[in-house]
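First comes one chain, alone, set out as structure tokens in the form predicted on its own.
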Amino acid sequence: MVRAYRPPDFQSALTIMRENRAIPLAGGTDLMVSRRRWSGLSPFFAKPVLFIGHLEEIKRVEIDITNIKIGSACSLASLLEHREIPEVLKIVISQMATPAIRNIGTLGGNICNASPAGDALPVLYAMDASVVLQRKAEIRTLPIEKFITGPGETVLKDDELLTSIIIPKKSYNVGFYRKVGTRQANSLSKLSFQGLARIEEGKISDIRISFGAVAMTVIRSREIEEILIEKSGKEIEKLIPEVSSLYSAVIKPIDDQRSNIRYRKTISLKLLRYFLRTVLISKIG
């Protein structure tokens, strides 16, 4: 028998976490799969379960001059319908799972699952997202790349809840996202690519590039991105071999049931070159 709690408000949830070190469950679309057992048996939970998906305090989207703050229990479907959510994030969410799963699955859950193949992660890395973590006596904010430390691993403490995701307001006039899977719908990623850029006066003023499912965590290198800043289309063309070589050194996929090392690396670098040459340079003119 699994002990479960359904707190009336967020502060009560924090108290339960402090006293019971419970397992938070919002939508449960990842958690119930990871805890499944043989057919006919209930999922296994070694600790009490804390239901948080109903808590209004973490289901809000708040906007200010500089940031978009998304509650961790906001469903993916609700974010698709929210007019203030950036289009680049909506494009990614629209390709996650199925409509039924998006109705209950949450952005916070996708982050805390910490899978290298997590669909929302590459765009959140590219957008410099941060996460807000709270326990009874402390609130802290971390960049998402410092929150996720490895496959299924985060720095979340056992009495702490992820409460919100903060995305800085930035304007991009170039965006390219590609999820590569076995099928078009409801597919787990073999790999994914996210490119964002800002072009001003014929040069790149801002660029972000991230890869999913090709390393232990999402790959994003600000050092490599810096090479492309303030470059024209002709300069970028000349830099493509160097940039490809640098990313090739940090892309370190694995063989698993969905794909293999060679395929993941080859396609990742092809998507990179496509973004730089076909998408980016064509926009610069």
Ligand SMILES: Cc1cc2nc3c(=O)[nH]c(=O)nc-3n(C[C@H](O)[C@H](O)[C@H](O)COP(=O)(O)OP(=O)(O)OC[C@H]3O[C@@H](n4cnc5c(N)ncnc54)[C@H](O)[C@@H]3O)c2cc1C
Second form
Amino acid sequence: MVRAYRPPDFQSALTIMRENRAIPLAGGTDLMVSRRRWSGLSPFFAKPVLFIGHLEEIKRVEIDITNIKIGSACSLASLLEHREIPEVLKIVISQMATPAIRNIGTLGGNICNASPAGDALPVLYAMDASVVLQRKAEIRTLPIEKFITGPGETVLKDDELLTSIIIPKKSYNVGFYRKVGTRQANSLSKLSFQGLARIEEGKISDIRISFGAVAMTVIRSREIEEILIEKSGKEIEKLIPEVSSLYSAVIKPIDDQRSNIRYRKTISLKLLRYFLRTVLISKIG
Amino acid sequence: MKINFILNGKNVWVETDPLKRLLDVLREDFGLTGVKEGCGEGECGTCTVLIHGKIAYSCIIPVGAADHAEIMTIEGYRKTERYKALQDAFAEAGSVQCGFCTPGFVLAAESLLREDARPGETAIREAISGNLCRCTGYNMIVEGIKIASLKGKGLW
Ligand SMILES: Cc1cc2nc3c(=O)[nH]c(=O)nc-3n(C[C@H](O)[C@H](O)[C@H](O)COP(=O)(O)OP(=O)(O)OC[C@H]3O[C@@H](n4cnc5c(N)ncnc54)[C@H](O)[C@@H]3O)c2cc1C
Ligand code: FES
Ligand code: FES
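Could I have the structure of this protein in the form predicted in complex with the named molecule, to go alongside the form predicted on its own above?
Below is the entire complex, every chain and molecule, led by the chain shown above.
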């Protein structure tokens, strides 16, 4: 049996996917650990593996007037070095794993892994990112929240590859990210909070709030965000209890032993209030 | 699968299972035992190598993914002037006790100094955040890297 393919280009990779339903391996930093056997043995894969980490077509960053398009196989480290990548995304990536993992691990791998603790996800949800999926006969684009359906679950078909991530260009003048984990480096985060906003003339003109690793998938509620639009500092102060209890109702923490349910929820809501009161209101002045 | 790469400056190839860990290929097929296995899952940095000048963990890289890569292990790095500077500095600062972690830290230091010849404390700690040491408590290693960057002036 053929155990692995190393296609010369992206089109050949799609052909191999169609004919073999292979497992794509970009950086392998997730796969090599989850499929690991004891020392000295190659990891175990039930299906052939398709190396995609070297394919130039999916390692590019392209910019146009409205969007930033990031190739799925761009390493996390390469994005930190890229001038056009939004600062809010860089802040998140710089806190992921360690330098050696970031040199190899890819953005596409983090998304396709669909871990509730995937650190790149909350900021991508907040920025309204979409994913471009391609197979031999079809290309489709989906919002990231439609792509990820549960822990480790996506709508990716078995002959399909994620080719790029599209982020609409927007300018935020408030950004706040906190990751609460057991150890600074390398810890898969216990929970994370992402807040982004644009303040214009003393009022909020745009706001996005997302919570990572507290539920089956990232939590973001456009309905609750809507309540805060066009509000001044004073109005937000008054709305904090209401907004906080609305989020409390949508946050349904998963208990996977890394941290108990109540702790996750309490910290998440504390971060929310800190963001609204201390970060946002003080910025509005 | 036949895999070609540049190893410590030489063109080499190996005919092997492409899913074999780069760590095992380096140790078994090339006899490079400076690359060590600690955790085997990307947490400790004892298996660190340089790929295109940047640190990577060879325990979680399948060799097939390293086709055409430029790989440097401590055995290759040992022949450089920069290594000498780091070696002296590590000796001066007492950065080495049992030595098991040392090749990884030396390569992490190289990867840092190549980008930033005069790194501050924070940058040094960030650069070695993926390497564990059970003996020294890190301060002596940070010190060693600082000394290397001062005394090895002009090398990076
Ligand atoms: C020690 C350590 C620390 C870590 N710390 C963190 C952390 O702090 N935060 C965090 O979020 N993650 C962390 N991770 C997890 C991991 O490094 C990241 O999720 C990384 O971004 C995965 O990228 P990759 O390219 O290595 O994925 P791979 O292992 O190559 O792939 C992951 C999954 O995605 C699929 N896939 C990859 N690319 C594509 C594609 N283009 N199309 C379709 N499917 C694809 C693969 O088939 C696989 O199922 C850590 C891992 C380790 C080992
Ligand atoms: S052995 Fe590779 S990081 Fe520990
Ligand atoms: S010197 Fe012993 S582990 Fe670092």
